[in-house]
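Shown here is one chain on its own, the form predicted on its own, set out as structure tokens.
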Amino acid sequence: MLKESIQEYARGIAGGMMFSLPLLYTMEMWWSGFILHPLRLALLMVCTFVLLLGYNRFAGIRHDHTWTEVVIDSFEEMGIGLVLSATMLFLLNRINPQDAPAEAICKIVMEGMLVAIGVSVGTAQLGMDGCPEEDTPRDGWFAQLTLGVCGAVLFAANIGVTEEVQVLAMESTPWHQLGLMLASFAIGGMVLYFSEFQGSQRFARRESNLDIATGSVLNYSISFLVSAAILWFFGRLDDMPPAFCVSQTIVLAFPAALGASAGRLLVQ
């Protein structure tokens, strides 16, 4: 029992580092920690906890967990995320004892919440061996939606904080944006229905052409909304013209679409 617990913590730490390391090395994340309004940071904590609840419920390593156990696991993963964030920021000299406490705490919270998602994914996925049972809670539409959102956040958050999204949106033409939208549709459908990745057969074998089209549209819709939410959170949409906001969202929706489809697929 002790060995299993240690192995789960090790997977969580490894997952937190693997999936969120780019954010720990990103300057915009360090600045966002003390530039953003405290209410947005509080909202980040609430949304992260909700995502962890959904992920642990539908994709956790043990599908027979009660909701009480899921809540405990989610709090635990948030705690690990905060500890990892504080440790890495200290080792990278982004926080030190001379910093104002509020500034250091905001940086730790900002990074820690995204690290916590990586911890959850690492704990659940890096140790899974064998095929899950067929009839699990993850088969429902709500489970697929939840896991799609988690995957989109995990992929898009690494990019959404950077200035490059605004640069790409500013320099793209309507034809470029249309091409990105079509590519986002295509990548989602390809991963889910035509890639023959492990788990994709479950989608392809039971979906008609109409279902495939509908699923691809749903995948892009999740990606677009998640991208818009991430850009809003980081202040990239504040006081911007609507057309530029849409352009930024289209740019970020491509990696989000890949993440959403992977989130739905890799946990099958």
Given for the second form:
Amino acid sequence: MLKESIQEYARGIAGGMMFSLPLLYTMEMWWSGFILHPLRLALLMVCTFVLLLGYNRFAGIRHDHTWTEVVIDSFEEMGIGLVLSATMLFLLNRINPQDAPAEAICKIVMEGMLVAIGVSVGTAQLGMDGCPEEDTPRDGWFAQLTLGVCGAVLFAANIGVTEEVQVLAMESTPWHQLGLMLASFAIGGMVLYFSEFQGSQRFARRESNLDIATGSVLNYSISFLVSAAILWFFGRLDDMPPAFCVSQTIVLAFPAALGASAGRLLVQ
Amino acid sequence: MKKNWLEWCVFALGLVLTLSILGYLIFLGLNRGEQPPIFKVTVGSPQKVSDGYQLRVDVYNQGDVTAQSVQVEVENRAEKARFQIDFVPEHSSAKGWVVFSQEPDRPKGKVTGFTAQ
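Having gone through the form predicted on its own, I am curious about the other one (the form predicted in complex with the partner chain); can you provide its structure?
Time for the whole complex; same chain goes first.
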């Protein structure tokens, strides 16, 4: 019993590292930690917690979870995420005891939230496939929406924080952006409906062409909104003209669309 | 719901950490002023090096906002030396060094420019 939970935490730690390592090694992330307003970081914590609740409810192999257990698991993952983030930032010498506490805590929160999502995904995905996959609650559209958001966040957060998104948005013409939108749209539809991706038949209904169209539209909508939210969190949309906000979101929506489709099927 | 002591400990740690950090951030956010960066520049005592005299400069940001690309200039007799600091967070200090060829005589340091959000 004790051994099992230690094994589960070990999987969580491995997953947390795996999914968040690029961000721990990204300069803009440490900077955001002390440039962003503390209330924005507080909101980031709340949103991450809500996302963890959704993911823990609908993903993974333990479907007999009650909401109480889901809440407990989510708090555990938040704690592991914060501790892991602090440990890694210390080992990388990004925080040290001489820092102002506010600065260090902001950095830890900034990095820790994606680590927490990684811990959750790792715990659910890296374990052995024990129980038969019947009667899972994740067939509903709300479950798929939640998992799609998780996939999009996992893929897009790593890219959204970099300055490259701004550079790409600045140097692309409206025609490039239109092309990128169509490509994002197409890749979502391709993964969900044509590629026989693992799990795609079960979780993406395709009884008619209308299903395919609505599914692709939904996939791109999730990607666009998640991209906009990520860019806003990182302060990329502050004081920017609306057209530039939209083009940045379009640039980031491509990785998000891949995450919301392929990522979603992988992290079920 | 069967949980062992380890799982309860991790849960308690997570609960305490999450809620206390969330509370701290909200406290920090609500009590944060809007004072733009104001600097206090302190020039340390000279140290003889092969190229001349090296001095440590401490730049303290008294404002409530992080300053970026902070240009620091130190004047000594007719000589000027400069460096740039990427970030000086609010109510924190950052340091740099300047080198003069002549022996320092009450060198004066100041910030000549910066960006902020």
